[in-house]
Amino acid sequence: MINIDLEKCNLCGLCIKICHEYCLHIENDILTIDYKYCSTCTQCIAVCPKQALTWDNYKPEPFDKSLYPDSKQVDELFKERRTIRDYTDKKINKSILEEITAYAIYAPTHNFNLRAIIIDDDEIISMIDELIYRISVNIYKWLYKPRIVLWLLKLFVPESEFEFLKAKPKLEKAQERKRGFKTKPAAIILIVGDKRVPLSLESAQYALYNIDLYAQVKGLACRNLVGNQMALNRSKKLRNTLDLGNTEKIFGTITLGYPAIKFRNKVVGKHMDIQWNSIKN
């Protein structure tokens, strides 16, 4: 909770300036919270100039701009993190993992409720091995072994008829190994919030990306699975061993392990398509 140290405020007002909750008041020469407004996203104590005001009354501490990054560092960054699915036996350490989780909280979010449940377990991670490969054989099943349903896309949908076929190879290859991953992880994030709070799927992905960049400065290799949510939030099993809430949801999911393969080089070429747009008089 965000508290205010009345001796240090100067009424300067940049608190109340850069809220967007509008919760921050000055009445009678006094700075004031509503808290049944306040979304905790701590903006008002990052901008105070006096660390008036704190969280749970740390004490905040200002930046330190010689340790920022610089624009080459932020491009090797950036250009060496891929997805990677083959990963070493190696155990990671507990402690890393919590580290490495705690960064999930910095980032831009629209549910400020959403907590985090780190999984080392094997036969948890085998639990989830389990389901992947399962819905990957009921997908293949109902959709890939009909020839029919290709025949309908390519008549009503033709423009979904790339990824379609793209999915293919993936699930076959699933039923071949007989097994969800392509090797087992060492470890499983998932963030997990209240169903009902809007915006939970974009908060937690947010936060899944503060976890993969510091995982790869780390020394860790990552993936997020973006498709498996369902599977996993559909498991009365599994949500039962993770003791999940009723109204809770799995919103985010990435796994972790140290790398058993090296990118070595810099993908050099590709670029987005960008747009400018002006008025034309």
Ligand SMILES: Cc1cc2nc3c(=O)[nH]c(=O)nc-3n(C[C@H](O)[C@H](O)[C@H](O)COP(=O)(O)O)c2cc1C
The other form holds:
Amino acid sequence: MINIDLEKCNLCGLCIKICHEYCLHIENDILTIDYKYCSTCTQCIAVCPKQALTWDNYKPEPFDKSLYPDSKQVDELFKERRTIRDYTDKKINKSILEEITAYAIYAPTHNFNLRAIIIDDDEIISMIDELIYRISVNIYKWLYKPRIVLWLLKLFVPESEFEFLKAKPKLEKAQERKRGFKTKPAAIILIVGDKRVPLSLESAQYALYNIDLYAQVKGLACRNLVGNQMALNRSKKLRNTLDLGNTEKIFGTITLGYPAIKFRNKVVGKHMDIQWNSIKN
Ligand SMILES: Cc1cc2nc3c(=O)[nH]c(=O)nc-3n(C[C@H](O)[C@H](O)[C@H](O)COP(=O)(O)O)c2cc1C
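What would you give as the form predicted in complex with this ligand, now that the form predicted on its own is on the page?
Shown next: the complete complex, the earlier chain at its head.
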């Protein structure tokens, strides 16, 4: 929660200017905050030149620009980040897992209802593995075995035929392995929030990416799982095990482990189409 130290505050008004919820005001020469509208984005704390605003009793620390990575270091970090699905058996230290997860909150977010659940218990990891495996079995059984589905798809939604066929070998491989994961991850982090709050999924994705990048500097590797969320959310057993509330939903899952493979090369030439603006006459 945001606190104001009235003795330090010089009423400069910068926090009022930055607040996008318009919940800070000066009344009778006193800075006040309307907690009802505050989304705890904390930009007011970050902007205050007097460090008069705090989060609980944590004193904000000014930035140290000398620690800033240069563009070459950022280039290395971004291009080295890859999805890794094969892990060694080495367990991740609990304190490292907590350290990594704590960086989720520094991602851009429009949803302050998210929380993280760290799973490093073998039994729960296997339970999730089984759930993911079960979906491949069921999807295969109900959609790929009966030939009529492809036939109907071709007839009524021909544009989805390509995606449909593309998923087939993946499902077949999962069934050969008899598990959802290629190798068992050492840990899984779930980003959970209130399903009624808008933009939860979008915010969760940013949170996961922060975890992904920070994990990388700790020598860990990650895999982002989004497609399987439905199976996890629908499992009563998993919901009970994790003690999820009725309105809570898993919005994102990331598996972590020490990488069993090593990527050696930066992939250059990869690009997204960029279009420059132009006014149509
Ligand atoms: C939103 C999102 C969802 C993803 N879901 C899965 C998934 O369910 N299973 C999986 O193996 N990889 C998943 N991935 C990883 C992508 O398949 C992976 O990013 C892609 O293969 C490109 O590789 P790279 O991450 O090394 O650049 C997901 C990635 C994103 C961004």
